[in-house]
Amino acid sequence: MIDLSTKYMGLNLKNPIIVGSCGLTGTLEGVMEMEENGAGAVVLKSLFEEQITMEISNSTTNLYTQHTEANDYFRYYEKMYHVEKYIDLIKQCKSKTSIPIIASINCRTADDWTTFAKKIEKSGADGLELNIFLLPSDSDRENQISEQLYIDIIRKVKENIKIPIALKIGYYFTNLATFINRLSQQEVEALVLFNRFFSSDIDIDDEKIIIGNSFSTPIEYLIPLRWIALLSDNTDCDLCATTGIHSGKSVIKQLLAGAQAVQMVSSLYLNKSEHLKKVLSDLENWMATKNYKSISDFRGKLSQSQIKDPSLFERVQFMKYQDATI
């Protein structure tokens, strides 16, 4: 017998793969099918920060709310009538579905929003995965304050709730290693490796700013890759991975270097989400044909401090071997 099951953020998984966040996640059916077809867990769509701050700046244009108390109040109904029916889906997933569901905000700064983690909480969200990604293209903004910032909303969030936290960052940052094992030791139960950040793209025939591919395709699983079989044994939480999880194999392979579950997104965008029972399948399958009977038999077997040649992970050029055109 088989066994998929999993511990992540301390939460008990039936499986290792997570739906992550997106819009196939923003409603209860769409929840309800994820479960049915095989998702270990699902993380709920993003309630965003500059979503709420977009709907607080409109409605200072209403007529009514040039008066300053009038104003206040409906800033203070705006914000909380977003995050209500965010709270409502929660409530809606915990009471119909069986599998861990895990809130997210995705979040730029440390304000005021910090406190609706509280009210996530109370809801029953069995985690929330905070997605931060600040794009380093400042250049007068020091590194220190940029990686400041992820560390002072940790600790603002941690203060109002005690359910677990996941941390979902992009790989943008001067000394990644380091710093992962720095965000590691802040209290944090996962971090999610890596966030796939909205991409520009030019029209050359209109000339003007177009958006690129929204889907991540099955070759960007690699990045992930290499930093989870790095730091895998080095860091004090969960590791993640997310980008280009398109297949049982680039499951399988995540695992091996150490990964505690994984998310997927675009795969199910493009193959439906009766993808999901072929990734199990195909996991399962491969687990049989080696002998394995559960997954602790072969996580991190692959992650550098378990290969014979660590440096495998490090090298960062092509070295020539009896291929000469490499």
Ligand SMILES: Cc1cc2nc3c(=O)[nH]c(=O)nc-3n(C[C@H](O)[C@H](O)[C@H](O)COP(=O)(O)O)c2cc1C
Given for the second form:
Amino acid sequence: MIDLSTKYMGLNLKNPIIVGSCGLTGTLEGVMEMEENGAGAVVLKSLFEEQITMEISNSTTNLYTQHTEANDYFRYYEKMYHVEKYIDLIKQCKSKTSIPIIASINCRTADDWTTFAKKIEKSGADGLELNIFLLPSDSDRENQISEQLYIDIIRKVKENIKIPIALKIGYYFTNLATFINRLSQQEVEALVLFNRFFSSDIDIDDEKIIIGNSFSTPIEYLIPLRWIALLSDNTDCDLCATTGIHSGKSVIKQLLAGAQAVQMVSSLYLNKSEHLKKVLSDLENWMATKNYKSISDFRGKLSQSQIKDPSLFERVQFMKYQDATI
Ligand SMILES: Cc1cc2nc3c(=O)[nH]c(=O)nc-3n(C[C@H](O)[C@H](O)[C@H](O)COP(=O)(O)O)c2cc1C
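Given the form predicted on its own above, I would also like to look at the protein as it appears in the form predicted in complex with the named molecule.
In what comes next, the whole complex appears, and the chain from above leads the way.
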């Protein structure tokens, strides 16, 4: 018997494949469909701090909101309304499914939204993923200021809840390894490497800005793969790989590099949720061929500290074309 179970963020997962935060996990039906197709856990669609703020600014055109107290009331109401819908979704998912349900907040400040985390915990969410991203595009802003904000957000949220926290981040940091290490020491249970961001593109015919491709391509798994391999032995928390994981093969690679779990999104949009079954059976078949009985038999086997030549994951320049096949 092959055992696909794993522990992630202190939660017991029947397998390491998590459906990442996206529109597919924004409804009870969507979450149930993912469970039916074998997901080990789901991260719900994010509650966006930005989205809430936008709702508030729309409502300020209302006459009543010109009064400061009324304005405060509407701000509060807007936040509660949005949050209440989210809380309902968590409760419904918890009552209708049996896989871990991880709530998600997309945030950029350590402001009052952090107290909402309490409601998320009370609603029964098994964990909370914080998707923090500040595009380091302000050339007057010192990197320490942006980085400290990540720490402040974690601390503020930790003051409010006891459920496990995962932090989903990008890779635009001055010294990625040092910063990831520092983050892993902030009592977060997991780091999710790496978020794939919405990108703008340019239409050269109409010469205007358009929405870039929302979905990843299967080659993008190489970015998290390198960093999971480099960091999985040196961080104080679990690592979860995300971006470009489209197949059983790329799941296996991330596990070999040391990931505790993986998240998939684009491939489920492109191939529908049944694709999860194929990915799981590919993982199971590979384990059978290799005679592995459980994930722990091979997880981290090819992380940087386990391979003969640790410099392989640090190599960044091509010397000869054929070197790419080392
Ligand atoms: C349509 C779509 C919606 C997404 N919505 C969210 C979201 O609400 N919160 C979040 O943290 N990530 C969101 N993401 C990012 C995914 O969770 C994931 O990190 C990213 O797509 C990389 O994984 P993939 O290569 O498997 O798609 C979204 C991605 C897509 C394609």
